[in-house]
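Presented below, as structure tokens, is a lone chain in the form predicted on its own.
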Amino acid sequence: MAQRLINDPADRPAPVVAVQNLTRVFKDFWMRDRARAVDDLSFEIHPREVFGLLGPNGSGKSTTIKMILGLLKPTRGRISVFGRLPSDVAIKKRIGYLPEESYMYAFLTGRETLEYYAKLFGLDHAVRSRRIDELLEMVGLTHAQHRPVHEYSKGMQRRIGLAQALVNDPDLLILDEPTTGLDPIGTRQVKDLINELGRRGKTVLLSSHLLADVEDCVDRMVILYGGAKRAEGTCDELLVEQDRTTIETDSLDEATISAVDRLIRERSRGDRSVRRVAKPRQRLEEFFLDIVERAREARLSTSGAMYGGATARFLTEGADEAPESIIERLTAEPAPDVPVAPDRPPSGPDASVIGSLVSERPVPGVPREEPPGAGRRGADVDRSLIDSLVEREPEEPSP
């Protein structure tokens, strides 16, 4: 993973998120302390950084995120987002949020769901349509975009939830357990997307209890337990073992390995030696994805989510608002329906039918049948009935 951090603190811009001595205590009905979900927590998230909140279930990750979003008020402490309070409505349009559970309107289709959220952000018709097409392709749901969300599997709902979190092209993307319910394909895709967004300058807050998700993506992390910070730093600072050295080479025979071991013992005067020799082992995730890729190349069908496409273009190219967007909106939006005056005579096919009934001349395409044996008197009776339906005065019958 490419290093995206700015190492000199003096060159860093103001943090996107600043948390100082944050505490949240939940109380019971009698206002007694019931649970201390977050305890004196402090950290900063800098621009263009992928930041991880790591901890087991119940460690305070989701509570911290809800306070950053302004959904919960802290018992004590301070939070600033883009230099403002979390309750400031002006910052909401710059944030994308994927909650721990996918709260979707079950009766909407996948495409209608993205349309709904895009309209909430005020995107015009042309931008809306383009972004939705790109996002559906990216998360592998183009083929299922017209199915109701309640028919989606949990993994497919997480995918559409990720798409709605990105529809406004946010400056700060908050992902709470983004890979929950996803298969290895979707998990790998989410990791690749997070890394791509980090390379493109997005700020990402990733919360997870899955160690591999955080390790593969983040620049810095905070490890929580019991609502308190237990460790903070980069992956290298926290994970590199300083008392060991790994040397990776092509396959060696036993004689060469023995010679290397003797050399190490001689140079270290017997204090060092080769501890372990083993063949590299492929990760199960890589093995699984390789099988899926071969099946996809063989064009084997699946009824679930498809293998996702490339990252949506608007996420990699920046803002896609152009000066001509107003013209596009005016030409793309359908014109409002013109109300018909109530006293205007009816028009259309129904008028042709009525006209054929009250006229002596037949109208092409509209059959005019008279009952067998009907005479002039019968025609007059039928005409009177029709005249009463179209609110005309009946004519006097001919003698």
Given for the second form:
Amino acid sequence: MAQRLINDPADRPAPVVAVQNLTRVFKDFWMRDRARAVDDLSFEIHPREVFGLLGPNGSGKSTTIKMILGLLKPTRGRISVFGRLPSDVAIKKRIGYLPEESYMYAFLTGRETLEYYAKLFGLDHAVRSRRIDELLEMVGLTHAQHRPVHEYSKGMQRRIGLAQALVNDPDLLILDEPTTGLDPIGTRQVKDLINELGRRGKTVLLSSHLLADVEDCVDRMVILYGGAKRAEGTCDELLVEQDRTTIETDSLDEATISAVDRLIRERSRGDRSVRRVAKPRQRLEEFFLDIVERAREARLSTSGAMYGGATARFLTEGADEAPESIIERLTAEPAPDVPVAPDRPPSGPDASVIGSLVSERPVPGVPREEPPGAGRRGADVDRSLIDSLVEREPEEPSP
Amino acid sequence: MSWREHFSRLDRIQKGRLFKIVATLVLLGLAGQGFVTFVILSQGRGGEVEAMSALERAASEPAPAALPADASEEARRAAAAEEAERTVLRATRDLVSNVLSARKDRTGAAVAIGAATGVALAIVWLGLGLTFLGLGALVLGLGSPLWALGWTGAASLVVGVAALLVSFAALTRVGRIGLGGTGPIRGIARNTLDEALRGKVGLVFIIVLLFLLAGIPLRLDEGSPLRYRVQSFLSQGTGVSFGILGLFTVLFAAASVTFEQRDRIIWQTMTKPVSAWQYLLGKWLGISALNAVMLGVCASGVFLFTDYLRGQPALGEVRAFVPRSPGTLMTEDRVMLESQVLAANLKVPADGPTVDQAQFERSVESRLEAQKAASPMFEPTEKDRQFARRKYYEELIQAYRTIEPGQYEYYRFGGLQPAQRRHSLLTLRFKVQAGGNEPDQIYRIGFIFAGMEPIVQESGLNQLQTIPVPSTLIDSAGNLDVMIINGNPATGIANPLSITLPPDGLSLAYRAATFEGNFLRVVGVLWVKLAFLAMVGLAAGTFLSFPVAALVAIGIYLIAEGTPFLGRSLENYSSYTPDGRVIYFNVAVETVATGIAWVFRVYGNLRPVERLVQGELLEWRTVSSAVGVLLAWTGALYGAGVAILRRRELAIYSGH
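Previous: the form predicted on its own; requested now: the form predicted in complex with its partner chain:
Then the entire complex follows, led off by the chain already shown.
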């Protein structure tokens, strides 16, 4: 698997984007200050990382992005992109941008739109043609490529917008609210694409107020409010509750739960106990995708959107083999005799319930989905309790 | 199979290589057959051969023997008049011979057939062959019933619109191919062209233009002289084309940039590796390409229909170039058409009066002295002297151009060496005004050229008249002198009132180039003017909202087009009362108007449509200097637009 960014700060290469004390104040016609959209903001985006710019509506995310792209000028502060000013035209060759809304030429077809933007990068005909075919396939718009963009739905327009942002195979991809207007499958595809690009060594700046969409993708994030930075760090640094431990097992009866609680109290001399016992809840997104997968396997017809294909080949060329994403599985031919969650059989008849907790044997039909940054997450979890519960040799720490 | 599937199948066929090859062979065969047919038909044109023979005989009569040294003055005048008449006949023979030979010229016909075949082949290889055939069948299907019902006007309109549409489609396809390729400039140019062609506003303008152009022939008065019909068509055809294209250009150019900023589409372009100068240049190229296509369509339509009109019988003819009256070599209408309208004549104005500077200053001082005597408090300043000089010069000019009843005045035309070398037939053009220019008044004006008998010409008031003049009358210094008499020198009867020759009322013209070459120069100049207007709209759109940018661009367009009228008006505009007091408001108006007229003088002085209609030469020298100035202005506006666009915050539009 391609390495994501975990480097010693001393060895870290120059940031792709460096923002220092950035401030933007909007004035009215009489030059009076009307709104301080960005207030003394500083952050850096390092190469090969997925960076999140998060915040509620009006927090300054889009304004910051526009200043990075040169569409606005800062009132104070400095910005550098690839070591140059945002107004430098040369750096634009390495940037792909998807704005918060799709601003397209209504009279162009989907294909013509991509042709136009590809020409702006000076791509020759053969390269343009190949990339456009792959991008249209990827975003699921091959069948609609000859229709004018003004006839597209909002989701289709977002897809073509995403495609134009990728036509130049950018080193820095800036996505402003990329999942707006997309259905859950499209949202999932965008997230998988971001992860894929991150694995390929691309740098991605992702701005969103839909936190659930962002959480699965970003390596580091900055949270804005009122134009100012309120928090910065990785997901683990910001989200992991270091003073709690969650253990997931197969269903337990009350007696077993009580036994576990007693064991915890004994070992902690009464300081700790089981705080909460509940049935884990599947995420709605996963449930939705499961439904769709089963429908596809049953070959039920639909007149709705066609789902996209695999990531465009020119975007994945040179990348290490990546784990299969759920989207790739959805768009692949259904394999025979694949049991469908949640009707999967239990893992083994004679393994203890707790023992399956750390089993490395994969559950049939369920892909081993390595969440992003998982290698970096949970490195500090206390495993002694787990070890004692399962009465096994301690696991080697995962890399 | 549905209609749509049928059309798709036909579209695939016409784009296939086999179809293109077969169509090419058919077209080449038709072209060859057409040329052979032309050669056969052009062998005998009975009437034209007779007319030419008569003219040849008249022009080839031997010159009389030289006069003895002691010949009388009267005999010398008669001999000079005969020689002048023979010169006129030879020039007329040459003119008619040139016209007739061009019509029978096989090389010209081969070129024309070759060009038409080339266009047809281009259409086939552009993948539009069956489309055009289908359009042609549709036109025949619509036009034939109309023709059969006697609605020839409507049928002509259908055919005319279809012909223009066909050439428009082909040229547009060529334009799109020409702007193909990769890179920001060509990409933006091609996109701009598509935007104009697919947008509703663009389509409306184009369709209105094509219909108007096709409808102009229907409004020509069949009973009027052919030369007036041709002039009307040339004037309306090129004038309407340029007027509509000019308006569309400024509006579309302003809209193209402002709407992209308003709708934020420009973000997606300017966040790519596109510089401000590439963006504006691409926009300008796209609009200029569209103008080239449209001008090409309109110009070819105008030129071809003009040629068609030329082949119609003129006043007094039974067929083209065949006079009704036996013994008439060529009707006046035909001569005027071929020499004054479908020509490229260089117009030489009469020289101004000779002014003795010392006498002039003395006269000015005496006037000031008279004014001081009338008003003892009056002390003349330098400004008063300038006013007095200007006023006195205007009076001199006016007096020079005015001839009292029964009186005469001499006028000189200089710089006629080129006409002398070419032995060109000269045309004296004059217009007289008298009193209230009553339309029913006829004045008799006498003209005496050096060594010739007087010529008496009847003329309505304020109407342009012409007199052919042989080039033999030009002296060795390249000058030609004429005495103009306010009355009939033969009868001695004077006209009732003084006559005045207005500023453009007296000139000498001679053929300096061909109508076809002049037409091409005019179209080229029109394109350059449109290119300038496009940059006006684009530059305004870089920093103004659409309504304001459109207003500014249209305003500049109208002011530039109105500059000739402004210049003429300023000649008669005074900032002083009759007794010499300054009217400050008028001074302000005159200052502004003079500044505007000066800024746009190059644009305004071109007058390409007017020159074409009057058969006046648009010289290469004039064209190149005007084009240079206009392109310089275009470049200056472009530079300003680039500078503004670079500094603009594109995420803000109109303050939001």
